[in-house]
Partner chain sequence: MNSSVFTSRRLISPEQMLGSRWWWGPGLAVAALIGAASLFADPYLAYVASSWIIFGLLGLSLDLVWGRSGILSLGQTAFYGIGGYLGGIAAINLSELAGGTLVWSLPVGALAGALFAALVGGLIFYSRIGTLQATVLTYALTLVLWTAAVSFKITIGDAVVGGDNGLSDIPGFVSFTGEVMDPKGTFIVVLTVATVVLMLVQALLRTPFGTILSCIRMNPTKAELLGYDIRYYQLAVFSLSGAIAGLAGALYGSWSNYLSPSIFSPQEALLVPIYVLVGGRGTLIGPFVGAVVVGGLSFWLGGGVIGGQTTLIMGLGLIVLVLFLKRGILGTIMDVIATGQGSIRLNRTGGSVDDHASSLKIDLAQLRGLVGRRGANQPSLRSEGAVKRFGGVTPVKNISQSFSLGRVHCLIGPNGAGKSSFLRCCTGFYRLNSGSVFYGKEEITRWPMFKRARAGIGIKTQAAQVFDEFDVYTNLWIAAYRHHGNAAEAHIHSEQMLRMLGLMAKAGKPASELSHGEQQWLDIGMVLCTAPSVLLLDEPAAGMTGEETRHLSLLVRILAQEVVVVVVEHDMEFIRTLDAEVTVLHQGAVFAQGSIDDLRKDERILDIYLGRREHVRDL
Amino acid sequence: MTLDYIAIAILSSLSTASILLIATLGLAIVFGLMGVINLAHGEMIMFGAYAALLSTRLGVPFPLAVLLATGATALFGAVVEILIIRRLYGRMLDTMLATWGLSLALYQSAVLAFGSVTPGIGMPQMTVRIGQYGVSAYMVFLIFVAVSCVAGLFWLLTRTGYGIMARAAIADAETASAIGIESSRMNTVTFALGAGLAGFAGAILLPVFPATPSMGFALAIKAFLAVVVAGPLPLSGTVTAIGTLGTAGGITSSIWSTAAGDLFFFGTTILILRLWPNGISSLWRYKL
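May I have this chain by itself in the form predicted on its own?
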């Protein structure tokens, strides 16, 4: 095994972890911050992918299509929060059932509207080469996208008025209302943010995962596991969980096979939850 192969395997693994992180951030916001188990997260990823695909078919440049898809999914998320989620806070089982029903409705709607198979837009034909080995430049680009998303969320939640008010409203709604914070509006905006991040994931990953009604399913499974492993800190815990599990799983896939990588991911998840039932961030001091 040459150094070139090891370097390209690490780069590919970081790309794989970045894909999972991009797909998980929206769920980390909704579940980690709000405590809402959104079983329609995968379908919101699908929503963003189809929105971006339709935009590109209308002649919209791909970067602008990603922005339009993100905004459309965020708006859809706000409507879902107002019409469904708002009435179910504090009722976890009811929220799970409602979002599960929503996921089924979105899935069947996509099948009826687009069919089970949809042509993709294709990945840019550029390659980053290390020695005789190469990896798609777009996959490397996704590493920078993931880092930018995490940095942007950190800034939004810690350095802006919205972030402070949102965390206050979620932590103690009654006290927040007493000092003039509209908790219901903050919840709507936060849920829309999580949905928008899911839509962004579907759109930006469209060259990697062609839009299909079931495209979000596999991503959502690992995303839920990563958020559970992350524990009470939705951002730093999620980044740590995916950074370790996703990268190690990707390296395992590169050395052996995709099945071995998935087995490593799921097996390590079980082990971590056995050792730290409340997640890896349950004993950390920094609370974000």
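We have the form predicted on its own; now please give the form predicted together with the partner chain.
The following holds one chain only.
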């Protein structure tokens, strides 16, 4: 017990939180840089998961399949932005409804195409051992993935022309346009980025979450709540929100049940929103 157990418990809750973070980042980026809540985010994760699954079935090595899935979902996101999101500019609630429709259309398409259950690809059989306890190496690897994602996004949004312009456009679209920034182009790229991140999440989590048509709903509940709690800052807000909510929910679900964990997650969300109605990061002064 004692030290080993605590170490392994910390490691496993860190990896659980990392999974949630990986699944949330795309949604958070789209909300933070476009002000749009993409209710089809969960299904875009599923899209990525199936894309990766099909690629591996065709013999593509897993790492390459992850890249392929990311690219395919990003492309899909760009198409969705041009065909749907762009036409609803300034109508936030209608945007949500349209993405919701998309969410269920994608879900049902997956049911029709793949049936409701598909075999997983199995987790690499490696274990990290601490004393007498062990945890799957892939779960530990996911912690590294989550950290890399956050770091990579921070780099993309603070060091590249696209990132700086996208942040300028969400801060003040009118002024941004008056200095030459074309916000509609920024939005297409941002939405594609968010979709790509979702696709990446679906693919990289494939060994942990087998691809099923309804996987999106399961992953999306917590992602939606985390984004609302996080508020306008997509990185610092989301990391903090998931740190708090994920830990609270994780502990509850390990003591009682997954459903209890979800309910607790929901309850904590409401409590936090009572204190910060526009999310915990609404008053923070950070870049992201």
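Quick caveat: nothing in here was measured; it's all calculated off a predicted structure. Rigid core: the largest C-alpha set superposing within 1.5 Å between the two forms. Positions refer to the first chain, counted from 1.
With the core superposed, Ile179 shows a C-alpha displacement of at least 2 Å between the two forms. For Ser55, the Cα coordinates differ by under 2 angstroms between the two forms after the core has been superposed.
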